[in-house]
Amino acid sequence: MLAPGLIILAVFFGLPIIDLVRTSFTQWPGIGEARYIGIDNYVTAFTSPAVREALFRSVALGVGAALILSAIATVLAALVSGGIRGKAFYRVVWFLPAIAPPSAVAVFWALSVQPRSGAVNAFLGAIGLGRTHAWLADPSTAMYVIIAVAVWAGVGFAFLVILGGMEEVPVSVYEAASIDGASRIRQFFSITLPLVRPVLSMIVLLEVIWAFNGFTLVWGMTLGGPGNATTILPVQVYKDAFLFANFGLAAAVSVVGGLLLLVVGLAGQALGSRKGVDE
């Protein structure tokens, strides 16, 4: 029964991940025959500043995304669990950027952002604070601009999930703490949080690793730029291939990122699985 499902992944997963594997061991142009030279791929990986600076830029991008998109969601989902009005409408608008495709959301918010003619220097200049600013031109605050494009396309999926954990909450645990006295925030935080925390564990684990791979959405912004200022481990691997045509050094860096995501997963699980045995 499994074989079919196997098989597939075997092929389209497998060996992949094998040719990934071996490329890393040469120096290879794209071209030609690859060279075998070892573990010199890695060596580079490992003491390039450049990779270095990308995996710090990737890490930044994947747990502060996932942080504050997480808290938002979950603000969010409270509300609309909490009965305010219109709750069907929020359901719908909140979800959806988490639709639209990621091409299409960078380059919405890459115009949006322009100095000049950007809906949002606009609405900075209508209330005062100037319409000049350069935010993806700027080193100081094109990964700030990423981090929020990340939040406002991933806080729709990670809402209606939390939501869909808080709607599994018995009613009569609030009746009863309604009954002692609790008000609806000493609810929130001593009976819906605790019981949506394996839920809120997987959605951040999940947003830290889309926000990690996020090349779609800063190559549409910022191509990795100004210099190498949001430049992502993604972003990295693309210009050490097609740029460069260093294909060995691009797949050795995808391993390293692979193999830190893997230990990332499985550590998230582990304590999502003790933490549901604790309780």
Contents of the next structure:
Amino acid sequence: MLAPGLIILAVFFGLPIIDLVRTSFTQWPGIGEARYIGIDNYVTAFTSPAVREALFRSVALGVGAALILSAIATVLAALVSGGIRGKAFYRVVWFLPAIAPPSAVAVFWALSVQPRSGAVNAFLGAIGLGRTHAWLADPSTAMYVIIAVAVWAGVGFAFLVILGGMEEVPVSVYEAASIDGASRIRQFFSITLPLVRPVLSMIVLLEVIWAFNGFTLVWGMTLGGPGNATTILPVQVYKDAFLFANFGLAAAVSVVGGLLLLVVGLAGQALGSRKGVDE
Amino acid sequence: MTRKTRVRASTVVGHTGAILWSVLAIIPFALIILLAFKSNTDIYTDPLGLFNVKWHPQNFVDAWKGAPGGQGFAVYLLNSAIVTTVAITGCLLIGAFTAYFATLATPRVRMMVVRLFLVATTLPLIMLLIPYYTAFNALDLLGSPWALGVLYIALCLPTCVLILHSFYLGFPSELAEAAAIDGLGRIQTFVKIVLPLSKGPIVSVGMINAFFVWGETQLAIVLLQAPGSRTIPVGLLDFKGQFASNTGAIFAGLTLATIPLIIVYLVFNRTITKGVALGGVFR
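Write the structure block of the form predicted in complex with its partner chain for the protein whose form predicted on its own appears above.
Zooming out: every chain and molecule, the one shown earlier first.
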């Protein structure tokens, strides 16, 4: 009875990984025969500054966006579970950015930070901060814009999950703390945070993985540019394979990046999902 | 500072934060609609202006038809519909089936199945991109939304199995036993009794996955090479290039791509947010 599901798993996840590893040892332009070249692609991957920088940017995007958005989401969840008025409204509204398709999010924000026609710059101009900065065309600011957009788009989902965790904490615990004279802020740090830690570590991990993989935002906003300033690993792989017709190198880079992420992911799952799976 | 004023101060800060984030969440959607109705000149001279707007519905006509030489929105919409229907129908059927029978298996087998699907959820998409391309190329399927839909069945399956599995764990076994006494086979029991009783979780899992499939871009860019086969998210990126000089049309495209989803969300938001909370730990 479990056969159909397991066969799909093997065919669509197992076989592709084997095929990817096989491709990573070849030189293949996308058509014709692949030529076996041993570990050359891995040597190139490890010695290439472009790959190293792309890996670094992926980590910066993954860790940076995940930490910032999880912090915001935790604060918002604490507000709502702390009984702020308008809870139902906030629950609906804060999830809105998560509903928009990522490529629409990318196109919208890319247009909005344009120097002359962009709404963000028009707003900055209106409050006297100047409206001529080309945020995405400047290599020193482009990556920050992408991190900010990833945060904007990611908070809603994290908020709902963390809120779910907070609502499982029994009210009696807070009542007891109130009787003991603990302030709201004190209760947040001594009760809420420790009790939602499993959920929190899980969502941080997931957000790291998703942001690390965030091809759509980058491709939709900057195509990896200006220069290579926003080329994260998935963009590097896409360029190597589909623009430069070097599928072998792209495969090797995906294997390296994928393994890195898989190790992080499995370690995090072992830490975070104990509650969810082994109950 | 007395205790009372301290409480009030923190409430004020809290409300301010909550309202501020709500503004940040809503304003972009309002802007998309506003700018979709503005002419190019107006967007360049006064993107935020609410007054003296010369309404310019032509943007929507342009977006729907597409730029000369490109594809229109109608084409993208049809492709997205094909991809999503195939993916969601398939992954819900197979996912519910797998999840239900996993809970009937021995604890060791059940845990093994759960672990396998957990690993699949962490597998980064870049590791699948090139092999999928190779396979689609070899099978001559590049540019088939139907084939991409089948692929998404597999990509949605892990979430689907994991969430429904935790639902079926709490499913009363008496129901299956009663059905067996009535002479129903195991598969008949699943189709006639289990499936109808799990409508709620199935709908929420389906919704979450539908939003994922509807917005997925990276695989779609690689596997839908023919312009006429593109889905909405990929089409939108093409739009940006085709309509480089018609910003209003791009905003009209963004409206067409986003606002229907927002409406669906507002109607079904309880189901969707419940599904997210349910699946959050696994996704």
